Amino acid sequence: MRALVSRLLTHSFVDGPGNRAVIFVQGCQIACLYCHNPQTQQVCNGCGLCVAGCPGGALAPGAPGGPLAWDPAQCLGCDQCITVCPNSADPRALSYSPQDLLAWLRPLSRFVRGVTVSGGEPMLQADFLAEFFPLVHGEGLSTMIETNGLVEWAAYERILPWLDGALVDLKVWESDRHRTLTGMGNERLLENLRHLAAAGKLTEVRMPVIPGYSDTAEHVRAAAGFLAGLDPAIPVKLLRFRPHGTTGPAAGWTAPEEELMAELVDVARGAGLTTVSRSR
């Protein structure tokens, strides 16, 4: 079993509790209008449109119908390839076995509390996680995922015995509006939140405050009320939308003001949640 990985990060303090190593997998089943990492959405199809424009000559045709060949030694890190890609893919994603990633993780084990798998959407590679996470536990480290919650519950069940916690995005409360923003409704997400809370695996719910989609008191009150009904102590973080790094219409959206963010925190607490924070 192998995973397609977009990026490896040796330390992070924002992807779960403590200092954590982070694995960003390639591939996602939704396409959020405000996505800050659109190059992780799809898998390189080898079309070759980015090859000629690579200033370092790091890209070359791969196997027919497969991803391009990438030479890290030649890569200048300029991101020209992802800028021109019409498929929202990163041709520099690499395939790793569980043992490959364990070898990367071991030297870090004295300095991190655990590993978080993010994306893209990690649960699209649940079979890989079911092999990798027991190895992580064998090193005395914890395991977490950052997930959009939109895969079938059976995928989560495959990794549940070795999963220490999930950080889940509840992007929009109303399903139709969620579909407009992401391409999918949120019914499966809400059901998975119920299951994760019941299993004691819900480490944090992130609620982005997106202009025109999730930036009203009514929206936050409804979503917070649902979460409080699962467990009032669920940690919830309101994430302020930032246009930096976005593309398309979202690049012209305005970040919510401080006053609004503070108001929405109070609304979430008023709906019954006891542990609410917000990004700055």
Second form
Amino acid sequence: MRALVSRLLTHSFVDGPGNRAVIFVQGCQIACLYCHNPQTQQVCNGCGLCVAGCPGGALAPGAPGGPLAWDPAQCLGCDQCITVCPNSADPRALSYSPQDLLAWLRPLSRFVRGVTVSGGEPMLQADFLAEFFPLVHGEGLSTMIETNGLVEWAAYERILPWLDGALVDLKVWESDRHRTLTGMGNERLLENLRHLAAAGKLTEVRMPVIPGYSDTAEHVRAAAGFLAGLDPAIPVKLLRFRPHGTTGPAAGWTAPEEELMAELVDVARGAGLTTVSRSR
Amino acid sequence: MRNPATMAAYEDFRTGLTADKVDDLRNWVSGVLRDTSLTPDQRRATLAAGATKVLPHLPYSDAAVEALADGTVCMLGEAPLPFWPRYTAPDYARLLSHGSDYLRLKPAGDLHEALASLLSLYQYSATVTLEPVWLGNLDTLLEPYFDSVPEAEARRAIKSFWAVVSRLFPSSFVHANIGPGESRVGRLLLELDQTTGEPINTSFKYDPAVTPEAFALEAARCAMASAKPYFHNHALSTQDWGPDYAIASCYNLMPVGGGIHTLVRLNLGKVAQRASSPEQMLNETIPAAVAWLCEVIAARSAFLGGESGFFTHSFLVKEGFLRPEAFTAYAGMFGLAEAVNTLMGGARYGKDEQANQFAEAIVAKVAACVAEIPVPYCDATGGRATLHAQVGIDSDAAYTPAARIPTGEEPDMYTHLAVVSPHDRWLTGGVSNIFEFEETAADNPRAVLDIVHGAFSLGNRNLALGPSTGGELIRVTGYLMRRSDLAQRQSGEAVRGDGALFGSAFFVNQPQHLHRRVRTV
Ligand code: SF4
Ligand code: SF4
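Moving on from the form predicted on its own, please list the structure of the form predicted together with the partner chain.
Shown next: the complete complex, the earlier chain at its head.
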């Protein structure tokens, strides 16, 4: 198996407990209106639209119907390609084998306590993870995923023996509004949260506070109440929506006020959660 | 002969003050006592130090004096004839258990008496700054007294003590130690430092095998809030000094009950200018330069240990708070980066493997040469001086402090740690490197510990960790100071903290050594 990876990060303090190496995979099955990295959603189809504008001459046609060939040595990092791509893809994503990523990870191991696979949606590459995670454990490091929770449970089940924890988004409590925001209802997400909590693998639930979707006390009370019912001690973090870096309609939305964030933390605690924090 | 960059016009290594320079001295005195950018105390201290400099220095060889005059060797403004040690680490445990005849103090019976005894002895520390450079392992010293009064009272008393220490001794060279074990006093000091931010240096003696994780996390939180404590590799320094060691002044190691006679330092950048190739530097130039360095250290240690009468007459020695056999002297070094970059023909320290290897060879060679030259009164380290990576002073301008990678040239954090950490085993007298993190680090102190563990596994001795955005406390090279003091000093006003004096001069003279790379996490 190979994974399509958009970015490798040697250290991160914000992708799970401790210092972690992070692998961002390419490809996601939903398209949130407020996505901060839309270029990670799709896999490049080789349409060639971005080739002419590439100032470094780093892009060339690949196999027919497949992604472009990208030459890192020529790339200037200007992001022209992802700006013009109509397909929410990134021609710079690279394919790695589990052994490739292990070789990347090994020299970092004295500084990190584990690896987090983020995205994109890592669970779309569950077969790869089922091969890669045992190798990570072999290095004495922990494994985490950052997932939207919307992939079928069978995929999670496949990697569960080698998964130390999942950081899951709970974006909108009402399924219809969840669909408007992301393109999918949230029934499967709630089901997966239940499974992950029962398996003791729910490391953190992130609740983005998004204007018009999830920024009311009712919303937070309902979602927090559900989570408290699974386990009151689940660490829950309220993430303040920031318009910076979004495209499309969300660029015009405003970030929730500090006071609102503080109030919503209290609401979540009031709903029975014991470990609630919020982003700065 | 004199060093025009660091010495006043009336000073001279060989002759001291001569009749034709009396007017220079008068002008200098007249200027200092009118200097409104200094507090009256600071003027008095400056004048006292200036008075000692009318004397000729000890009779060093011509080659050594030449090296002193051009700054290859530098004694950091110490008196020509040292009459008390540069640093001391009095045995405060002995004070608390035995009291002191000289100070008419009985053994401490409760927390209040313990704090009063400590504050009393601090006044008599006998160091180069006229202030204590070491406050003790405050947690192990005070924890036994914590239950002697009601808890709320104990907390209030320690809080006041911390505030008083900071106001009595604002020099930036005052250093407290805590750890490696957890204690209520240790926790309280970390708590106070996260809120009140007193500019007292603190080192956290950390051994992941001994220190409870919860306590280490508290120290990491504190560092992200107030740029202290230092994370000190307790296992490594215990190996070098035994379990009873002190971290004083900037980050300076010595035995408890001991001290450092003198700190004379080598400008490795200038040493390199005397060599024409890396091989020559290692085989000829360093051995010659270390010989001058150690000649100066040995003569000064001999004077202090003998003729000055300090060890025969000080009550600190007579009453056992200081033991002559626990003393040594520092062979300092700085400007490693410039030494490497001068001789590597384009390869840069921090960036190129070949340059990094040369840097390590230089430190190893200096250490080996220092270890060959006997220095009197240095029983604490086998009759030899001990190597210390010196943080630099404002007049260094073109030379990078200690063994650091120059600001602006730092590689990514892991590479940076891998380059500098292996030096630390040679730098038994102390070393530090500064790493500043984005504010997200404050929410994930475990991640900070992960970095520390990685660094320790590479042999790192001491890490200065702090927030990039900064709170009220800021670390400039080795000096910890309050931001507001710094601003006040920069506007030409007198401030209590000497740290702000050094710090603001740094901002003027070597801003390139201030803006460290922010670690994006
Ligand atoms: S970022 Fe994209 S467009 Fe820019 S040089 Fe690299 S490949 Fe070409
Ligand atoms: S990155 Fe986008 S625009 Fe470029 S070839 Fe791939 S799909 Fe087309």
